[in-house]
Amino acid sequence: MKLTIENLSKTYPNGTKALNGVNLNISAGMFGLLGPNGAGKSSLMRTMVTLQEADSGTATLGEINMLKDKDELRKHIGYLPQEFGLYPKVSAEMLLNHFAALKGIHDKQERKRTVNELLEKVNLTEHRKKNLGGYSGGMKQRFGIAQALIGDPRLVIVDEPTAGLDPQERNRFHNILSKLGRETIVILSTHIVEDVKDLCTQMAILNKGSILTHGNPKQLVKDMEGQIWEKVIDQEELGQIRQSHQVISDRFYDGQTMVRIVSTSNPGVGFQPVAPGLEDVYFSHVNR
């Protein structure tokens, strides 16, 4: 199974072209979509979950073209998005019971069966009878990856899932789709960099709707060493800094400004090479 998107481009009718001639080939496993917000990954997740009308391009699941057949595309995945309600007062079960017949499930055993396999896999199968109104943030959020699984979909694509989750809940919905990934296209969209670090065995970078890189995310790293280079300075120096280096960032530190820096041979007086992360190459592309 392969995901491909080709030249695919959206213009809102403001003005704002948030796609701009979108390249993606992402067979099986987990792929991260790398961005700011306002990059474009909302859109492009929109377009691919027939939401929303792309101007021009193409994308193709397998054999099924995603912008003209979407009775048969919807049949095949699965979307957790950003944001999303949820009935406060049913219960886990009931709801993922109504949309397993929504999804066409319609054998109640069978429905039965899909609903305890899912409450299963997102570990909240003893909170199966409690209304989803007291769900905390990272229960809400497993709750979303099990509706967004009825019917075992071909491409399950997250928005943003880690966002405002604690550590534990973090962890736990990682290792939910690391499972995933190992038989699904699974389509992480986030701006966290650690998400993708921790989980994806290919990426991309979106920003203001063009990819800027894509590829493995330890070869990408690879790919920068001996280009890092780190330094102290007073805060009143930056303005300068930036005007002869392209700085990637800037934090305080220990009541003084360290800069990080990217350059293909040594800076200069007081700069020190250092390893590259996914942070780096991250930055890199989006504040070039």
Contents of the next structure:
Amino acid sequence: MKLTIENLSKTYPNGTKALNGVNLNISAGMFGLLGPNGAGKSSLMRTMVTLQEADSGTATLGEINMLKDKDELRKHIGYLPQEFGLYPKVSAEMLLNHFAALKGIHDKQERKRTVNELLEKVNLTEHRKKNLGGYSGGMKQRFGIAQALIGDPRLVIVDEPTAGLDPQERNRFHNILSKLGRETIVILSTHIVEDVKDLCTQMAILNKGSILTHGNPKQLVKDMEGQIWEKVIDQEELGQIRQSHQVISDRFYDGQTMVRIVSTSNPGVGFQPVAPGLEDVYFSHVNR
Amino acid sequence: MKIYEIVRFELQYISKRPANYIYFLILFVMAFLFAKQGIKGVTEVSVQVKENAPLIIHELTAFLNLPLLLITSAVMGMAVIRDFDYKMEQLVFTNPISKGQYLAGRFIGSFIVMVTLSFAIPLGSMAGELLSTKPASELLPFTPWNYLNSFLLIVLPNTFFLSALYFAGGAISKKAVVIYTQGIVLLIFISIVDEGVIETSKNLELATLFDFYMVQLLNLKTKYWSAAEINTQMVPISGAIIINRLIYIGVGVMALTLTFWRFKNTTKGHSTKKSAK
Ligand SMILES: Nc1ncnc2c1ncn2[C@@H]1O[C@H](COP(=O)(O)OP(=O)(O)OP(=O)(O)O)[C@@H](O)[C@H]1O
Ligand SMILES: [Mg+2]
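Next up, the form predicted together with its partner chain in place of the form predicted alone?
Following is the full complex, with the preceding chain placed first.
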């Protein structure tokens, strides 16, 4: 199963160009989508899950035309939106049971089993009878994760899934993801660059509606070897360095400033070569 | 199967909302009180007509359409808006259900609730008659069928008409404010048709085809009836009455068709700027 996106564009009615000719090829496994706020990550995801119309371009999942065969596509997807609410006066068990029935699990016993398994998976068993209106932000998020996994979808799209989760629940979620079937495509967007490096076999960086780079995270890091340099400088020197080099980051360091730059050749005295990380890949593209 | 599940959940969901029980109670109590006191005094029939003659029951039932009009807006309007108000639409619409299944399920579920609620009208009126303050000489023998007849003839088609219109307004606009406005507009519209157009019309025959409450239409049909006839006979369901009901049912069907045509099961997206996270 492959997901192919070609030339996808989307402009909102207010004139914002959220997607600008996006091309992507995604195969089974975990795919990380990185990009600054407003890059278009959520727009891309909403378009992939039938919630928004694209202006132009194509998207296919296996044999399914994702933009046209919406009813067919919905049989195979699980989606966790970045922002959502829940009916306040309904219990987690009741709503999950409803979604399971809509996803086609008709047998009552089987549905009950599925719901219980999922609640267990996201650690909500204890709160299953509680009204969703009384859920904390993280609990709500975990409910969202559970509903996205009903019925073993072939394509799971999760938009900033770990936002609001405590460290323990975040680990639990990462474990759930890594245990998903071999045939499943998982697309996740996040602002935690490290998570992409740890979890994903494929990734892309999106900015202003365009894909800046894509590939295997470890490979992308490897490609930057020998190009990242650091130097301790006075704050005043920063402006000058910005003019001559591409600065990735600067931070306080022992009363002075530690500046980190990208350079294919030796940038000169005082600069030390350092091992690149995925953040360097991210900043080197986004700040260009 | 999918539609059945949506209907089932809708009923389960609505049954958890206290407001709906209050609506039932309001309708029941109003019907009860009017029937108990008797409304013959405000009608234009002769004194020999009994308080529970079929025609008077029709009038009583028609009068209770007014509270029904407001209740329907609350129940039917929210059937779809709810998902947008609670920001649930993204979770709902990514399920493998088609737009038609979604709309049909939501409409049927809420309409079943409306029919149940509107049943408070015959039930309340019957209870009112049984505990009537009128002397027995003023009353005919208790005939439940007369109440049911008025329910089927007036309440049920009107409930369908109102349900379809509010459902359409809610689903197409996705905004609660549209529902409230629509409620007021519809009320004014019906009043104008009723009091303005029909009462002043030279061609009463034609005008009463649009009589929402059916009071004028039924009065016209029984204009030359004696008190004895009014006491003993049902208004025959014929010509104008059928056309009148078909007009309202037809407009309802058109509203539902328009809903299916115009409704989009997509999201407007939630701007992250407003995010509370
Ligand atoms: N419904 C909408 N109507 C108009 N403009 C929108 C809408 N949704 C998003 N946008 C705009 O489209 C652009 C992309 O937004 P999007 O939400 O896809 O970004 P994102 O990468 O998910 O950002 P974040 O990291 O903040 O979630 C932004 O400029 C945003 O303001
Ligand atoms: Mg987003």
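What you see is a predicted model; the values in this text were computed from it and never measured. Rigid core: the largest C-alpha set superposing within 1.5 Å between the two forms. Numbering follows the first chain given and starts at 1.
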{"item": "Core-superposed comparison between the two forms, residue 134 Cα displacement 2 Å or beyond", "value": "yes"}
{"item": "Yes/no, residue 92 Cα shift of 2 Å or more between the two forms with rigid core fixed", "value": "yes"}
